[in-house]
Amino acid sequence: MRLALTIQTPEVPVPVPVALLSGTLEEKLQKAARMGANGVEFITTEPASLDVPALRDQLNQHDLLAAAVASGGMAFAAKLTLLNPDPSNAALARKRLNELIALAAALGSQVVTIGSFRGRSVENKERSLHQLAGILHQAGDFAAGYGVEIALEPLNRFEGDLLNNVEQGLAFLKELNHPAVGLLVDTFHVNIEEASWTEPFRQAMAAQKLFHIHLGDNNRLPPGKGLIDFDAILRTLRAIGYTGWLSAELLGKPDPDTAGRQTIDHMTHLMKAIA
């Protein structure tokens, strides 16, 4: 398992609350490497505008990998959602999703995440899920052509009204039936919607759909600053053979740099203990 910090790219128009590290993009990458992260997860709102060769060079210079390309800024900062009732907004959101996939491929990342970017149901949940399945099946075909996977994140009931837990997510994926679309399981959402710290990860892994993991304690602070049993989660992940990314997507408190450092320090300590 490898550790990543989520950071936003310079074109994102407003600060995203769950993006870590301060400064220029170069300074963020320097800090991530110095803290001991293996990679970074990029939050971007205009992926096609990024200088990909320069970004690849910066990652290589700091011996970092692109853990994932996140869509978290699309709904929050760009106000774009895949299920938006405004056809022009939804069309632009789907275009941006393809651009996120192309960016991930160009950076050597295997995962594009979808959380709030999917949007909320419009009048009827069943109809909205059917519509979302169609969007993601088409996006899955596009992603598969690039060797990229889409990780759909179950969101707690206060942040989303579609697919709140892993059981619902897996049932949706079974109907969707696309090998390039799986789940992102976030420990913060697990804390709210699940009955176990560990079983959701077992369930997703058993279904071969555990594509990515986000870290955040029950208060959305760094691991170790709340109540979640991250030791039990890590031991479970090791037992089930998960070898992917553990990416910190949490509140930058007391400040974005301290939150990043505390996350890496705590998780590194726990991972060494079970090695």
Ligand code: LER
The other form holds:
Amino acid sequence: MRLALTIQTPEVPVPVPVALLSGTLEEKLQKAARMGANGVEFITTEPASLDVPALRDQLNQHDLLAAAVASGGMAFAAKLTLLNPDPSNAALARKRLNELIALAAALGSQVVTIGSFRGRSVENKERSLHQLAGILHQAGDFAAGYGVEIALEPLNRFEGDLLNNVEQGLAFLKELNHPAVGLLVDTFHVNIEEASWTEPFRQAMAAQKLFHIHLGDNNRLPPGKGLIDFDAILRTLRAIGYTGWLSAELLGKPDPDTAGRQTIDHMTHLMKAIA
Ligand code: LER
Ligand code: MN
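Having seen the form predicted on its own, can you show the form predicted in complex with the ligand?
Zooming out: every chain and molecule, the one shown earlier first.
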């Protein structure tokens, strides 16, 4: 398992509350590496505007990997969603999704996340889920062509009304039946919607759909600053053979650098203890 910190790229027009580290992109990468992260997850709103060769060089220089390309900034900062009732918004969102996939491939990242970027149901939940399935099937084909996977994130009830927990997510994916589309399980959402710290991870893994993990404590502070049993989660992940990313997506409090450092320190400590 490898540790990543989520950061936003410079073109994102507003600060994203769950993006970590301060400074220029170069400074963020330098800090992530010094803190001991293995990679970074990118929140971007204009993937096609990024200088990919330069970014690849910077990652290499700091011995960092691109853990994932996140779509959360699309919804939060660019106000684009895949199920938006405004057809021009939804069309642009779908175009951006393809750009996120191409960016992931160019940066050597295996995963593009879809959480709040899917949007909410329009009038009828079943119809919206059907529409989402169509979009994800197409995106899954597009992603597979690049060797990239899409990780769909169950979101807590206050942030989304389509797929709130892992059981619902797995039922949806069974119906969708696309090998390149799986789940992103975020511990912060687990805390609100699940009945166990560890079962959701076991279930997703048993279905071969545990594609990515977001870390945040129950109060969305760094692991160890709240109530979630990260030790139990890590032991379970090790037992079920999860070898993917643990990517911190949490509030930058008391400041985005301290939150990043506390996350890496605490998770490294727990990982060493079970090694
Ligand atoms: C939002 O709460 C979240 O967890 C993000 O990953 C959604 O895109
Ligand atoms: Mn998340």
